[in-house]
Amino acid sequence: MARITAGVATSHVPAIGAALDSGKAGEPYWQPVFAGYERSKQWIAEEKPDVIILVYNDHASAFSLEMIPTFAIGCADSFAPADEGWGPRPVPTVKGHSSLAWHMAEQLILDEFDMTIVNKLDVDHGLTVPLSLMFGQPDEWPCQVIPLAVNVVQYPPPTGHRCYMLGKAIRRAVESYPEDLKVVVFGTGGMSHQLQGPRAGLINTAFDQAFLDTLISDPVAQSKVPHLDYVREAGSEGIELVMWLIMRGALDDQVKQVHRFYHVPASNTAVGHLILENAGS
């Protein structure tokens, strides 16, 4: 059967992609950010996942205020980099795994999660920056990817508990798929940041580090944190962190921390990153 072996959490700051694409990764400002992922690139090259389920939020590239799915799963064979206003990123087209994605959609809906099925989807920096951080700049991505988009842009977003339980349902769906596949789940977004208003540029390091601690050791407690706490402590865009709970819910209750990285600043936010392996992997 297919199995989930590990989870990756990472920020998906658009400026990180721009720095990499424009050859600025070695500059003093950006070098510490990319250095924090060198261990991660080595790990994923050794892990060799067949499929990544990548949880992210669309930034008005594929969806808009005209259509706002709470949870959407990409079931196509491929996903092109989105044009976010300055042209698509110069990265490979994302190869999907439509068979597993359709199986997941069916199982999740029967498990009472209302998934929006998407058969045509351009993917923006929310999805491509995490791939770049983990794989660098290959001619093609070395594994297949299932995009899972979450609404954390328009109120109301799903609760942390709903996201955590979706992660558990994803694990059940994957483990009921008959093909022998190694699957890694990515949760992306965050950490603390706010892009507008009087608190623009907010970074709350204490909150970020406490979130990382609790996500690892007591994800059930973290899943109970209400939206208002994220907004108050981590800024209006800090709510993206609920997507990390989907990744965490797909793993064992007890996990092994392979790598942890935190850096301030990257553009106007903090960068957080975790690699967690199932205890039995």
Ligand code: DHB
Given for the second form:
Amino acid sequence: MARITAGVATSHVPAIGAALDSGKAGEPYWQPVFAGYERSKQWIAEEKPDVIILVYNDHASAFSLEMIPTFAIGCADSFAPADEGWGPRPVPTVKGHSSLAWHMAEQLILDEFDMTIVNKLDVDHGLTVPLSLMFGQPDEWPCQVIPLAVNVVQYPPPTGHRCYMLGKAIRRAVESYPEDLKVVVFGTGGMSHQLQGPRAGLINTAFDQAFLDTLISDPVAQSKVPHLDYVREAGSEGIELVMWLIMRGALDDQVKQVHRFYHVPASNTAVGHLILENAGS
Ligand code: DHB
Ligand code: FE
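The structure above corresponds to the form predicted alone; please provide the structure of the form predicted together with this ligand.
Complete assembly follows, chain above in first position.
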């Protein structure tokens, strides 16, 4: 059967993708950010997942205010990098796993999570920057990816608790897929950041570090934190962090921390990153 062996959480700052794509990764500003992912690249090269379920948010690239799915699953065979205004990132096309994605859609909907099924989906920095951070700049992405998009742009986003429970349902769905597949779940976005208004530029390191601690050791407590706490403490875009709870819900209650990284600044955000393994893996 398919099984989830580990979870990865990471910020998805678009300027990180731009730095890589324009050959600036070695510059003094960016070098500490990429240094924090050296261990991660080694780890994932050894882990060799067959499929990544990549939880992210679209930033008005594939969806817009005309259509706002709360949870959408990409069931296509491939996903093109989106044009975000500066042209699509020069990264490989993302290969999907249509069969597992359709299985997940069916299982999740029958499990009372009403997913939106998406058969054509362009993927923006929310999805491609985490892949770049973990895999660098290959000619092809080394594994298949199932995009799972969450609305955290237009109020109301799903609650942290709903996200955590969706993670548990994803695990049930994956474990009922008969083929032997090694699956890693990515939760992306965050950490504290606010891109507009009088509080633009807000970063709250104490909140971010406490979030990382609690997400690892007491995810049930973290799942009960209301939206307002995220927005007040971590800024309007800090609400992206609820997506990390989907990844955490898909793992065991007790996990092994393989890697933890936190760095400020990167563009307008704090970069946070975790690799967590299921104890039994
Ligand atoms: C920035 C961060 C994001 O998560 C995003 O989606 C857009 C911009 C930033 O730091 O500038
Ligand atoms: Fe974002």
